[in-house]
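Here you get one chain, nothing else, as structure tokens; it is the form predicted alone.
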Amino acid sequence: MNAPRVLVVFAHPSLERSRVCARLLEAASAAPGVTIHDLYERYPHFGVDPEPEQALLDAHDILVFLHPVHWYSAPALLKQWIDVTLEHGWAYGAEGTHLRGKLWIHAVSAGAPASAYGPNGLNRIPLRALFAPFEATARLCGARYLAPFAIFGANSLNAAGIDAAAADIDALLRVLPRLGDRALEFGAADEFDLAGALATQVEA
């Protein structure tokens, strides 16, 4: 049985300016037996051709949309893409089939600290809630919808900091294919649990 195939979907408006989503990218290009799509490198006139992209989602089982949160969201191109790509007939309808039973999970940096994702923090609203409507979207064309794994505080991150975020994408990208069906489990609550999924694999 062949290892789930995993895709990263980069979005970056401005990566010549980015200090932490450019290293995170770095980490995940040498993560083993991933694919990286740069979308904003693709196509950064926005005349994002659906057929291609597609076929890419055809030939993987995983999807990693790795992003900053841009106002309490995804960058516009990665919104287009979605808005193209996920065809009626293709991606939902009767016959849209083709990203059902695949995981659907966002790495994002978030420049506020983790205490302000909550009842009780400047954004009063949990990351998870914020990122709603990409949930519907993957739950309507039947994928496997995991909470966000975030960075939180990257505004602040110093370089070890921002190594050590590199370091938990690398993990993350390594033990989302070991998962399985577990990975659900891990992807329930309002941040995925990357510490209790390693926690797993080494327990295996």
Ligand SMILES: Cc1cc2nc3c(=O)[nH]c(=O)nc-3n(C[C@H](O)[C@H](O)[C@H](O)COP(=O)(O)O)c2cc1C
Contents of the next structure:
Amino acid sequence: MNAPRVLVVFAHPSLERSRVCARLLEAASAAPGVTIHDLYERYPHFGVDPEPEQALLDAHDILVFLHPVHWYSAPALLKQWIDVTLEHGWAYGAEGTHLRGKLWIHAVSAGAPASAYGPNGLNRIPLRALFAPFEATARLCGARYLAPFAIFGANSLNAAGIDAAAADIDALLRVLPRLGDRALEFGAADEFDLAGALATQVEA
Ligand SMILES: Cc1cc2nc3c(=O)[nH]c(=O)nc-3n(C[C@H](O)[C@H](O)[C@H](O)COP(=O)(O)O)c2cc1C
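Now show me the form predicted in complex with this ligand, since the one above was the form predicted alone.
Every chain and every other molecule in the complex is listed next, the one we just looked at coming first.
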């Protein structure tokens, strides 16, 4: 059987000013067998063309949405991309089966620390709960949604912290295709359990 193919859908509205996601993108670009799709580079004026996007999705099995958390969600172009690309009769509805069975995960950087997303933190609401619209979208389309993998406290990271975050993204992209159905176990809680996934012996 062919190895599952990973598509990284990247969304950052000002990559030239990015400290963290730019580095995560670099790490993702170097990961073996991963296709990178930079939405703001491709569609700077938001004119998303559904046909090539759907072809790209058809050609991959694991969808990794890599982006900063902006206002408890994703940058606006990712929402526009979803609106335009996931058409009725293609992504959902009786004949809309193209995303069925694909894995869907967000890998994000968040300015706030992890504690801010805890019950007593500033935001109170866990990131997974804030991302409920993405989870519902994935479910409607029959994709298998995994808890987000987050780099918290992104704006306070020093160079070593950013390197560690990049290493985590590299590890995530390498391990996901090897997990098979077990990915769902590691994506079942509030956050994707990368350490657990890496500690598991999975088929090469
Ligand atoms: C418009 C905007 C909205 C933001 N909203 C949030 C937010 O809701 N939660 C959060 O933790 N950080 C938020 N941040 C901080 C970013 O997540 C953080 O700056 C980013 O992850 C750092 O990555 P970068 O260096 O690649 O931009 C926001 C930043 C911007 C510019």
